[in-house]
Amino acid sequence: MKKLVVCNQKMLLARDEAKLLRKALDDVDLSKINFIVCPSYINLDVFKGYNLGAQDAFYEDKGTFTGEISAYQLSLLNVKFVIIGHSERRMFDNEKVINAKVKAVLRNSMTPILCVGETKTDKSLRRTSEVIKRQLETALSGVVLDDTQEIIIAYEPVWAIGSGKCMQKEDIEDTILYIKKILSMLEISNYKIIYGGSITPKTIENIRNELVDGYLIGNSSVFLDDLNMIIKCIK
């Protein structure tokens, strides 16, 4: 099975920079991976032709919600994936909102990329399992997938994001097995699990393993040389 490579460009690229990256990406061999680009909203059209993802979505389809962009609106732009519950968004969204966003994405025939993960404090207090269980149970409450639907779980330990540090391969595998156990309890069977958190050309070799279905790449996804090296290692 081809590995997923999800590129979260965050708010790192101005439009001209996005156009330069798009032009360079067109020369990269992506044939052996499933490649998903998640640009800023204003750059979605720049990456037309790729598998498009958004970095967030509002849970109501229409309404007087100034500044928001709905899952429904994104679906009309041929967006196929939406990142929900990223740690940089969880400071604004409670668990109820995250659950509503997951349902909105599914309702509009897109695939949620649901981020879960523990903070540095959670890790030091050995609460990783407790935190991940709660995040999955609340985000997926009332979610029932039909045969055409899928959810992608992105395990991103919050303490690792942007730190240059990465988990040991064995710890990643243990956590993924635990996530699979919780998903089975929740009767979610159509899923993939990917890993994120300081994925760079230096760390990818240490965290690469067969249990994960792919990787969520942040800052490195906007630097072509770094991204190319990561992709080559994954392939």
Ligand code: 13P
The other form holds:
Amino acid sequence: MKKLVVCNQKMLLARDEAKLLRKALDDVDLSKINFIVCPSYINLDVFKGYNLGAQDAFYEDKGTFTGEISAYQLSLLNVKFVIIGHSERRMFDNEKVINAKVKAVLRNSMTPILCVGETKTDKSLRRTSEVIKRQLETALSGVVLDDTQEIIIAYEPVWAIGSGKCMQKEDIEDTILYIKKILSMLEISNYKIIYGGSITPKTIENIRNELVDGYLIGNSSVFLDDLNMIIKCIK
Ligand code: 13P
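Next, report the structure of the form predicted together with the named molecule; the form predicted alone has already been given.
Then the entire complex follows, led off by the chain already shown.
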């Protein structure tokens, strides 16, 4: 199976920069991976033709919600994936909202990329398993997937994001196995698990792992040379 490579462009690119990246990306051989790009909302059209993901989505389809963009609206723009519960958004969303967003994404025939992961404090208090279990149970409460639906779980330790600090391969494997166990308890079988957090050309060699179905890349995803090196290493 081809590895997933999900590029979370965060709020890193102005429109002109996104256009330049798109042009350069068109020359990269992506045939051996399953490539998904998640630009800012305003840059979604710049990456037309690629597998498109959004970085968040509101749970109501339509209504008087100033400043929000719904899963329904995104589905009309050919968006196929939506990141939900990213640690950079969890400060605005409680777990009930994250659950509603996962359901809204599925209801609108898209695939949620649900982010879970422990903070530095959780890690130091050895609470990683407890935190991940709670995040999965609450976000997936009442979620029943039919045969056509899938969910992508992105394991992103919060302390690893943007820190240059990389998780040990063995620790990633342990957590992935744990996530699989929880998903099985929740009777969810249509899923992929990807890993994210400080994936760079330097760290990918150590992180690369047969247990994961792919990778979620932040900062390095907007630098073409870095992204290219990471992709070469993955495939
Ligand atoms: P970095 O790759 O910049 O650490 O970001 C990871 C991330 O948050 C992807 O969603």
